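Just the one chain here, the form predicted alone, laid out as structure tokens.
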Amino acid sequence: MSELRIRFAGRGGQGVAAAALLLADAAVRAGRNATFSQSYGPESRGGASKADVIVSDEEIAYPIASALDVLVALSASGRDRYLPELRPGGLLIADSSGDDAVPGTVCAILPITATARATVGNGPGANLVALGAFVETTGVVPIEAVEAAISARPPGGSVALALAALHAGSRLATPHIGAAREAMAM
């Protein structure tokens, strides 16, 4: 796919709009074209977020996704307000704390908060086990690119800890690859 409408969802606090945003640094050290944008306003006191991150390998006209190729969520309350605005047969990676399978939708429900509360503790990190599980699930960005914006970039200080997150997204994704990867050539 050369263009990929990409959001992040979440509560305020759970660094959707970092992950995007490291997604988007990714690509571009990949040679691809990205945008970011985010939301503002209450969302950043714990209300829903979102951030939106466009991948292409041609000029992008309008940052904002919509009709969303992939909908990452890290809370209930974001899959539910942002649901609607995913294509069918689009991609979902959702936590899997009480979220069901989606019809219509390619599904990879994940363990995302409970493996980043076993990799880095209580401390942030759920954000970087989904990036880790969207990079291995699409492939829209080499793996290389995502720990070259960490290195750079390093959430909450750590770049170690920011590795190990992002490195047991990926390996809890495998299992979807081949799904994700289809949904994606639609």
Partner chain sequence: MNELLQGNAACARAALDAGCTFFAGYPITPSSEIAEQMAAALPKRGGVFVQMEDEIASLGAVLGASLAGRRAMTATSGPGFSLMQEHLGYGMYAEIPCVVVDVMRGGPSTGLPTRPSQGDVMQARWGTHGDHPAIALAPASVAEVYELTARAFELSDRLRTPVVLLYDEVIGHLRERVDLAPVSPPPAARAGPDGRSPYAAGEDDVARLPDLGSGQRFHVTGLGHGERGYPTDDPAVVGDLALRLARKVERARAEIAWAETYRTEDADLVVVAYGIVARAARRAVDDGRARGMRLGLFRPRTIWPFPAEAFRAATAGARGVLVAEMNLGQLAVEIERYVPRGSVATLLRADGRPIAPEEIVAAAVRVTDGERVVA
Second form
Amino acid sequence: MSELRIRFAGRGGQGVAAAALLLADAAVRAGRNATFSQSYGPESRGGASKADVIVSDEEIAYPIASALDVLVALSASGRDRYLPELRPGGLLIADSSGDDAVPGTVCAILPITATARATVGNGPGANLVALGAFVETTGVVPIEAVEAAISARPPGGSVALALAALHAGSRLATPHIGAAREAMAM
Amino acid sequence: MSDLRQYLRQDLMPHILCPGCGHGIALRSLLRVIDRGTIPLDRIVLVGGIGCSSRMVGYVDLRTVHTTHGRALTFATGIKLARPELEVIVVTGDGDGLGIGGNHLIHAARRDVDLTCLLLNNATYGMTGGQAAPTAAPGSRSTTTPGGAREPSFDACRLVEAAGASYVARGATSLPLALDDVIAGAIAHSGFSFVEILSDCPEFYGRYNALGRGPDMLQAQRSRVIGPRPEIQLGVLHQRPPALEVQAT
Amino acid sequence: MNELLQGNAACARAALDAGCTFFAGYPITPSSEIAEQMAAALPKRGGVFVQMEDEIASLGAVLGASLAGRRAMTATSGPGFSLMQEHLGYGMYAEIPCVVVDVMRGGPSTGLPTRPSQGDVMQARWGTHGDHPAIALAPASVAEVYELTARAFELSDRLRTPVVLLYDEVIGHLRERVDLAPVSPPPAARAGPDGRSPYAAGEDDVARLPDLGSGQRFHVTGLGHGERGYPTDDPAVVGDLALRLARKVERARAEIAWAETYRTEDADLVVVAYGIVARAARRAVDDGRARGMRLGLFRPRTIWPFPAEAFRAATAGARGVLVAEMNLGQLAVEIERYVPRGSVATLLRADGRPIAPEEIVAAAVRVTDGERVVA
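Mind sharing the form predicted together with the partner chain? What's above is the form predicted alone.
Below is the whole assembly, all chains and molecules, this chain first.
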């Protein structure tokens, strides 16, 4: 497979970078090549946040993603900002609380935030639900590799809660597997 | 007492200090303390900044580091943390230690690393020709305050005590044997030790302010520091156990 | 072992593996991770971490620790690197080894704290006043940050001079897969033979100071000095010192000045790039060649001294050179010294954003059409 370029976008504090980092870590654990880079503003909370992961089986010459294959948006502003960089036919994973389907893309509009709240209560968790949805739909890395990455460095400190959110996300996205895999193959 | 010239780099003589300068008295006091033999000579490191006072470290035949303007304490902190068994003594001046190096001074005091800092206060930038220093008395004349200084001056001891130093003392070149005792106390103390040493610059400060020659200035200094209620208090002004013990390795 | 590692983390790990036991620093984006990792690691292994009051103090403490025999390092970014210039000059003049990491962000002044740049290239060469030698290494990947950090310690120790590691924010914060071969500390041959003439240089023009704990009596100064280390302004002595310091790095140039070339053998246009831009350029070379353009890449891994011989060899058959960098042409000025007038084109960005592969391909097309400054 050639490079797969994935961007996670949202507001600072949503755990966008943490989810992307788990994905990159999982990819390396699964024997693949991966890069992670993020860009951020001065705020630790609030503000815009994005993180890019490139997964490949070859050397990754240039680690900054463009012509995105996948955009995982945890906020409407993140979606709007980076949608122009999603390649035609690319996969958009976004939260149904603020999003509608976007023409020209393959969309998995899912109740990410609501599922996170139902699974782990208040606080962060939507990032892991989104990561679970990403892994389920794309199959880029085996879920076991993500579980290992989470166990090594559980975001929020609780492996059990983090895994619960991850699995809730993957269950949520199961109906979208077929369409997403087609998008990946394009 | 042995011949103190044994501690000097005789081949560097004559030195650069002017006739009547008080700094030589302070150096002699430091050498008398070293001569007491309480610290092995090969453990002593002298560190100076830039200025007349800082220059004196170069005349002492030990391990001596003549650093940058105001930053001697930063080098000294690195040396002490790297090799806690060394006895690190910093020599600085009022411009070096309180002007350009003021931030390093208060942080060295706060950190309370086991250094000894001797600040020679002659109220002027002597090496550059007698400009106003942060300790220049209001009204005093210098090349940069030809109409008299208008800014208030620092009290170095109160500043350093407030910043956290665990040993603060003041000595004067007009009472050199008492100066020996506060320098010895500073070296013996195991936290950040600070000694302000009142010194004189007849060449510039004295001349610009019509204070006479070296002996006249020494007399005037003496009259301000002795007596039952001296204008300027000498001796150990503050001492407490150190905040941070640097463990010798 | 394969692992996902951040550039700044690779820097800290290399320093520890290379035997660095002293770090003094001041928090600044985007280099703070290095200080944080050293703060966590050093005390556990008998090392010293100290957070100083500013970057001037940080490098002062590093120089002091180095004089006392420790392998020492600090890390910073543009504004802090500006403050360190005074002590960089002291370290070069007094010949005190240490490593200074500058993770470049947009400048001048506070500039763009979280955004990349390559604006400190000339500062790394001429930032401190007076004539002085300079060594600056420029890694372009996480693995190379590890390799060149270790190399910086080795060079610094051997040549007794501060060595700057210069990389942009993207490289500093990038995480990528690495499979590191751990380095070992270079042998500690620090104590010089003679405290009476600490600045008497050997045939390699390197003066080797004893360390302050050695018991030898000697003087160190930032004033002009002779072999004894005592201050002097004798023109013969201080003139010789200036020449010796320049010569000591020049003499080692062949082994210091590294570069990588990629597909330059038959290139019409050689792209010169370093750091993250070199990664974009490598992709651009492949993409351009896929479109029938004969592009090559010259990537200096050492910025100072500039690897001029390798550059001449790589561009001998080319018709032109395109320098792509995240500043307004700092390395381009150096490169113009080595090629015929008018044959250097530039692709420059100083807006806090990296140069993308597509931009380089587009620039190469325009350069081929005769343009010189393409951005």
